[in-house]
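First, one chain by itself: the form predicted on its own, in structure tokens.
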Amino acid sequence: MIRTLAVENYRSLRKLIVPLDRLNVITGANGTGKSSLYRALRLLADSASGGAVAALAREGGLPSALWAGQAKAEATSMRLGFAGDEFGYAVDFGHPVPTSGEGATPSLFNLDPEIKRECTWAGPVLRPAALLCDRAGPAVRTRTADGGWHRTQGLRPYDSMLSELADPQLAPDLLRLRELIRSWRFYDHVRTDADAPARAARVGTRTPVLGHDGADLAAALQTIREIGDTGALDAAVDDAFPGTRVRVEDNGGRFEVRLHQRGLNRPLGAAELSDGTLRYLLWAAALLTPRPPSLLVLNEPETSLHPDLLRPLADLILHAAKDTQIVLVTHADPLAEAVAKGARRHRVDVNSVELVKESGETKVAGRESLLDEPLWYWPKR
């Protein structure tokens, strides 16, 4: 489980260190940095698949992503990291080496940041004795089984050691960390408009994990029926829509969602459902997954939901938190309150983090000094 998330010089997150628990509820007014925190987690996940540099380039490159507020000196690097019970990881992005000038090879990729430092370590705090892999520029050293170091040269500045050097023989710990991060799951504003993929019939295959666009909703619901917690699915639907049942219909291999509601002579198809009803079913499929991830991050799941659905959604989130760590980013106080209220019944600890902005910088509300922050050390260049 992740215990600490650290971000430095990313958008409004100049120096933010956040403690995490089993279930984390991130709140704050519009513009306080909730979306930036969500994006920072996604960038960390992208590092495991070699996509962090490309993701930053799509944001306009490092100049657009860097902290631009008041400071003694202009920010020149952006750092992301996390630490948990088993592993910690940190990455330092910096400006690329200029390719202009006499004798230099010109490049059109000057918006791509470079990875200057990367470290993984054992345990919750970076210490020299806990280092497992240490990358400085193109050089990487990896701790061997006998306590020595295996050294590698030639890593390209836009490649992460997580994606390039996770060798089961030379770096088994790096491989385990990479697979851990790759198991993280993100859901952000799933579509429910008239043309949403979830409204159309799709070829059905076993789907233990709902896709990010929700296109495989019917298959995901049927997978829960066959190998997951059918009782929890039925209870979640009845809790939100009393007297209602959800079924999946097979039409020549193409699956369609059917909602049987009390008082109606025929079931409703996904194309007929309201945005809120469809969105709730999508969250049910995501949160009742038969294959829980190590970390599940939800960004504003309350969007387009009727207030009456926030308490059933909170119960779904609390149910999922028994098997996976969850970060819930929300601007709906009623949802945060419903989660807090139901936590005792579900026997889940809730870590509530309210973000505020002071002079353009995102901070944790109520934190009065550095002593209130979790212990964290960045690797030095």
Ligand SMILES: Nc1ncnc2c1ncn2[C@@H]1O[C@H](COP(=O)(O)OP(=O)(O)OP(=O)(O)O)[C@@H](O)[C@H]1O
The other form holds:
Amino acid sequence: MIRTLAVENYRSLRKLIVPLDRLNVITGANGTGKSSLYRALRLLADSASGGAVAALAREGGLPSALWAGQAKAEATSMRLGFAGDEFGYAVDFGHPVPTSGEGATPSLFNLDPEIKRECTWAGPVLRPAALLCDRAGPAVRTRTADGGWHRTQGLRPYDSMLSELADPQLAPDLLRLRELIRSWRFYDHVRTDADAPARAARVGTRTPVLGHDGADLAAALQTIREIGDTGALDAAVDDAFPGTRVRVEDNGGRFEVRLHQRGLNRPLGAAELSDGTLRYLLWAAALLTPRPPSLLVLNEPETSLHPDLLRPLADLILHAAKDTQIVLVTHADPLAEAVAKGARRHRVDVNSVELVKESGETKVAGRESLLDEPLWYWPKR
Ligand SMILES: Nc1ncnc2c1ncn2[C@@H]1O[C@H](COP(=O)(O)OP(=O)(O)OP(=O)(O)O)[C@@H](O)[C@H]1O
Ligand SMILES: [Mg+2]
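Switching forms now, from the form predicted on its own to the form predicted together with the named molecule, please provide the structure.
Below: every chain and molecule of the assembly, starting with the one above.
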């Protein structure tokens, strides 16, 4: 489980250290930095699959991602990190060293950020004695079984040591950490419009994990029926739409969602469902996954849901929290309240984090002093 998330100089998150628990609800007014926090977690996950530099470049590179607020010196370093029960990880992005000039290979990628430092360590905080892997520019040292260091050179500035050096023999801890991060799952504004992929019939294959675009909704629902908690699926649908049942039909290999509603002569297909109904089914499929991830991050799941559906959605989230750590980013207070209420009923703790903006900078509401902040150290450049 992740215990601490730390972000520095990423958009409005100038210095943000957030404690995390099993079930976390992040709220805040418009523009306070909720989606930035979601994206910071995504960028960390991208590091493990070797895509963080590309993802940052797609956002407009460091010039756009770096905190643009007033400070004594302009921000030049953007850092992301987390620490969990087992491992901690931090990465430091900076401006590239220009490759123009004598003897240099010319490049058109001079705006791509570079990874300047990267560290993994055992336990909750970075200490020299706890270091497992330590990278400075192209040089990496990895702790060996006898307590010494194995050294490698030549890591490219746009590659993460997580994706390049995770070797079962040389760096088994790095491999475990990489697989842990790769199992994080993110859902953000899955489409439900008239042309949404979730509305089309598709060839079905066993789908324990709903895809990001929801195109495999029917297969994911059928997989829950066959190997997952089919009772919870029926209960979730009946809870939201009393008297309604969801079924999946196989039409010559193509799977289609069918909603059997009280008072209708024939079931409705996915193409006929309202946006809100389809979205709720997508959330049911995502949250009742038969293969729970170590971390599930949801960005504004309340979008296009009627207020009546927020309580059933909260119950689905609480159900998922039994097997998964959850970060719920929401600007719907009724959803946050429904989660808090359900949690009290189930005697589960909720870590509620309210973000506020002060002088262009995202802060955690209610922090009186630095002592309220979790302990965190960045690797030095
Ligand atoms: N490079 C930057 N430096 C400083 N602030 C930035 C930078 N880039 C974006 N911002 C600001 O960060 C703020 C946070 O945006 P974000 O999208 O995370 O807000 P949000 O809490 O998700 O809001 P909403 O509820 O509207 O979705 C915005 O006000 C934006 O102007
Ligand atoms: Mg947002």
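Rigid core here is just the name for the largest C-alpha set that superposes within 1.5 Å across the two forms. Positions refer to the first chain, counted from 1. Just so it is clear, the structure is predicted and the values come from calculations on it, not from any experiment.
The Cα position of residue 346 differs by 2 Å or more between the two forms after fitting on the rigid core.
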